[in-house]
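Presented as structure tokens, the chain that follows is alone, the form predicted on its own.
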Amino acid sequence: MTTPIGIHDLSLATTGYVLDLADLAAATGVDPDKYRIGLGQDEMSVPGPDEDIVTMGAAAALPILERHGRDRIRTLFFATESGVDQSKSAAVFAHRLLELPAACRAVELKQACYAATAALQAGIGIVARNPGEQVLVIASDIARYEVDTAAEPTQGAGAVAFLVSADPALVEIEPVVGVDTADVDDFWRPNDSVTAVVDGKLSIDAYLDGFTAAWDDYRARGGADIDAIGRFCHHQPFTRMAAKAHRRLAEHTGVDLPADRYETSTAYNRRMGNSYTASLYAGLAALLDGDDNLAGRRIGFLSYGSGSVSEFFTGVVGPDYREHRRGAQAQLDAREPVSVARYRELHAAAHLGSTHDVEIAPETRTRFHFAGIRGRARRYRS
């Protein structure tokens, strides 16, 4: 007998402050309707000058360790699009930080926000061959875009962690994947940039594309039938997103698709904004907080990553999981509101240069900070 594998628990962390959309709108001149309703987005976690995908990842992270202890995790796998730095993984980073075992392998994988996709099935593939052993993934970003442009409401931060184990607690990760890859221009940040370029509309086709072509390998390779499968979170650059993805999916099958095996996935990223990697996972746990009516239910995962990288998977949700519920809504509401005027401060200062010692004192209420940047390295505290 096979022995289940899948996502035993789950945990979110954000940034120490907050943007309300509604003063970005204001102080734009937009109707905040337009980021509301027609982006799906009330607020966007804004990092302090403390913070990164480091102290964001430790500190989603550090819970899940604090229950389960460290001495069965051999494989830490980081992932972001948001790296700070070329060599040196984020990982390794974290690994200190949370003060687990040195016989562990740490790694950082990037394939824009599809890499913590590829770390949950990396991840499986090692607990198969030793079920003994436990995979902690951390998915951590920072979603940042040129100020007044069309994208600039859709930026965010987040990380998710997630530890993944044999005869798992939360939901078991079913063997048959559908996937697609294509080369495409919709979405890349280059090397001497630390915005991302961004075609919207194509991003959006090349996302809608990628969703139908991963759905057809998973049906062609004996997935399940869409009727039995009854919630779906996808990926949420911005909640309005997960919307259009849910009627291309109806649309394609020829099924309906009510918005309710959906909506309820879109709860925390409304409030964070995009978190790339993370996003499918805060879809995640906003569902598994959110729904009493999982026990059994089989989810359908939409991963999408631009440029572009597709996978659909699907997991059936733990019997007790009502009794794993972490609960983020506390976290989300602990955030310190900033000004539009100090977003954008934030913002022009998020760049730093590794050619002169900077020291950043603690500012932020979080567990770790970035301490900045000595001897060309970046260092950090708790």
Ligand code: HMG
The other form holds:
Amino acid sequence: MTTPIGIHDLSLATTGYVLDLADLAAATGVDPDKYRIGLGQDEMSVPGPDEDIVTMGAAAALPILERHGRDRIRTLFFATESGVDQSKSAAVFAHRLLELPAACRAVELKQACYAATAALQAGIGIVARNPGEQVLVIASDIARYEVDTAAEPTQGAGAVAFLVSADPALVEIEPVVGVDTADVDDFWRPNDSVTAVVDGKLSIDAYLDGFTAAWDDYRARGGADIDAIGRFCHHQPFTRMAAKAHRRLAEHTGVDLPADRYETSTAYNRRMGNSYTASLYAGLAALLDGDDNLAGRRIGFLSYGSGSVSEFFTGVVGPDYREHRRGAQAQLDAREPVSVARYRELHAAAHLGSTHDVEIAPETRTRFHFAGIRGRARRYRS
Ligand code: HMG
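Condition change, the form predicted on its own to the form predicted together with this ligand:
And the full complex, kicking off with our chain again.
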């Protein structure tokens, strides 16, 4: 019998600030229902000047290390598309903040929102070879578009960390997966831009096409019948996208799929906004925290990263998952509201550059702080 491997623990962190999308709607003359109902978004997390993907990622991972220790972790994968350096991985910064052992590999992975799933699968491979080891995965991103665009209300920020381990307490990941790669210009971020370039309508079609292709590949490789999948967790750039994905799967398979099979997974993303690589796993966090009938159930996951790579995979929830709830809701409730003017100020200041030394004072209540630039290098405070 092969050793079960999967997600043993999972933890979410987000920013110190939050913008109510009703305020953004009022400021831009948009009907607030367009955001609340049309996009399925209520709020978006806004990073303070002392926050970035490293501070959020380390904050997400720390509780996992406090619960399980550091001794068995020999790999840290950091999945992001908001990289802070072209060469040094965000994993190395996080490795130091988290006081992980020196005998540990630390690597960053990128493919739009998809990379955390690549990290999960690579982590499973490492644990399969050495079942005594654990792999720490951090998915952390800041979604930034130009202001006054249709994409502005779909921004957000957040991080999810998870521990890949043998005999996992939360979700055993099953071996059959379906994958699809297609070169499409639906969304990308050039090296000289802090905001993404997006063809919104094309991105929705590319997501849905990637989903059906990954699903077909999953089935062709012997994946479970749709009736054997009790819940779905779809990538959520905005939560109405999960509804579109769910509807597409129902049409594609010809099977009635009630909305209650995915809806619980949207609770955190509605409030956090798009967290790119972390978004799918924030969906899993919401599902595990909000659904009392998951023990032994199979969840179907659709991971999509623009550009594009899609993967459909499944996991079976452990019998005692309810003992492992982590109260991510408290993280969302702890954010301090900001005005539209303050959010726009923070947005405009996001590109710091590296040519001048800058000292950033601690401002938000985050556990780790970005401290600024010295000698062209990024500095952090614990
Ligand atoms: P838009 O121009 O605001 O679209 O752009 P819209 O005018 O079609 O409105 C959106 C929905 O709101 C529509 O519903 C309207 O009917 C509804 P739908 O037709 O979709 O069912 N609506 C209203 N509902 C209630 N009351 C009202 C009202 N008015 C309108 N008064 C778009 C929307 C998502 C395109 C834009 O926000 C965007 O470009 N976002 C960024 C791109 C994105 O999120 N794409 C998703 C797929 S790609 C992906 O997931 C990858 C990604 O995460 C990145 C990565 O992989 O790294 C983005």
